[in-house]
Amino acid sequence: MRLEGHHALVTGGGTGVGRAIAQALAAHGARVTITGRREAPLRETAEGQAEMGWITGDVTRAGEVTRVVEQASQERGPVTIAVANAGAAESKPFAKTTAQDLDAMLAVNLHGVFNLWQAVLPGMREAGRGRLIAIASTAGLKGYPYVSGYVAAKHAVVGLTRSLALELAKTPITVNAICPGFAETPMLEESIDNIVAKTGRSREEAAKALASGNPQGRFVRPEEVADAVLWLAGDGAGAVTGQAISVSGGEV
């Protein structure tokens, strides 16, 4: 499968799953723009990639996302694949979760998707093709304790995906979510650090506890999520829309 002629925009594209997605899309012929708040990882990921560029921006701010999309479109043509990958998780008991904590989870995990899709959709309509892809989580399909804000936001992403897919069903634009389980990313390392700090377990014990929810007994590799994105981005997935695809070793 080749993606020549497509321009893919990946949020949170400098590290982890976003980096793997951006590299896979570029390797399959797409022009790629990555964006995120920190310049250093974006620059490092794009270095040496002739068809990949980077633009700093904050997905929680609609105006910044619009600016990023406009600049990216000027540099590499209209965005035809938009991967809303940027996300964050915070662990707290529900009783200690504040309204501000909930707003923070919704801002990056839900509004970040909403802002990107709203910004790229007019260009996709004009181009007559498009792939809107959200990197959600198994937390969008089931509950987990101590991360109620994150779970609420990811459930909302799945709902947004299903609703928008129906609105666009008569167009050449598909809308899907990918729901990974715990993946080998900096976010996972933060979760392990949090468990170690709060429970006194060793890092090995903490990692084993998180991996135990995956029936395969391991963490998802970022490249496995990227492969799912490649499939959804290709012509062969034209009839796939409104789906929340679990990449989780059979967890859900």
Ligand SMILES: NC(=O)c1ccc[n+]([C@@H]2O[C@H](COP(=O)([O-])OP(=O)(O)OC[C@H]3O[C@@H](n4cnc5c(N)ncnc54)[C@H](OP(=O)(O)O)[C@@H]3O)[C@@H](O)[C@H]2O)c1
The other form holds:
Amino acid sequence: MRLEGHHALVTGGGTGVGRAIAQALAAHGARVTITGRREAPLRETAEGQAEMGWITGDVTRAGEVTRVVEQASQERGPVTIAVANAGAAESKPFAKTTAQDLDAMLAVNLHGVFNLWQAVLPGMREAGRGRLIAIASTAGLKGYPYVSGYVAAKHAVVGLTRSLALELAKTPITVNAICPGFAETPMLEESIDNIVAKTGRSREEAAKALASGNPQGRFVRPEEVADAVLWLAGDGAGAVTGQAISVSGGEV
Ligand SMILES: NC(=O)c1ccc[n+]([C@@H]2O[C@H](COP(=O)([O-])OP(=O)(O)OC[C@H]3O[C@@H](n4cnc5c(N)ncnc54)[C@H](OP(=O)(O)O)[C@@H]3O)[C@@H](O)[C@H]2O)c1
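Having gone through the form predicted on its own, I am curious about the other one (the form predicted in complex with the named molecule); can you provide its structure?
So here's everything in the complex, that chain up top.
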């Protein structure tokens, strides 16, 4: 699969899943812009990659996302692949979850997707092609205890995906969500740290407990999520829209 002529924008592209997606898209010929709040991981990811640039920005702020998309489009042409990957997961029992906690989960995991897709859609319509891709989660398809805000936000992303796909079905723009199970990234490390701190279990035990939810008994590799993005980005996936694709070893 070759993606020459495409410009892909990946939010949260400096770490974990987003970094693997950005690298895979660049390796397949796309020009790539990565964004996130911290400069260091963006700079490090883009280093030595001729066709990859970075711009800092916060996906929870619509104005910042618009600025990032405008600058990226000036530098590398209209965005034709938009991967809304930035996200965060806070773990708390429901009884201790405040309205502010819920708002924070919705801000990054739902509004972050909304803000990116709003900002890139006019350019895609003009370019006459586009791929809107959200990195949701198995938490968009099933519940998990102690992460109700995160699960609610990821379910909302799947709903947004299905609805927008129908609105755009007569255009050459597809809209899909990818739903990974627990994947080997900094976010997973935080989840393990959290279990260790709250239960006194060892890191090994905590990791084993999380991996046991995956029927394959392992964590998903970020590169496996990136492969699904590559497929959706290609011309051959033109008939695939409104889907929530599970990459989870059969968990969902
Ligand atoms: N790891 C898993 O087990 C797993 C499973 C299913 C789904 N996912 C999803 O995969 C996506 C990537 O997560 P990951 O596992 O790769 O974790 P990660 O390494 O922690 O990545 C999260 C990325 O999002 C960026 N980010 C967070 N808040 C942001 C904001 N307000 N504005 C802009 N960027 C922001 C972070 O960069 P800055 O901090 O520099 O902003 C970081 O690069 C998330 O949507 C997550 O929900 C992960």
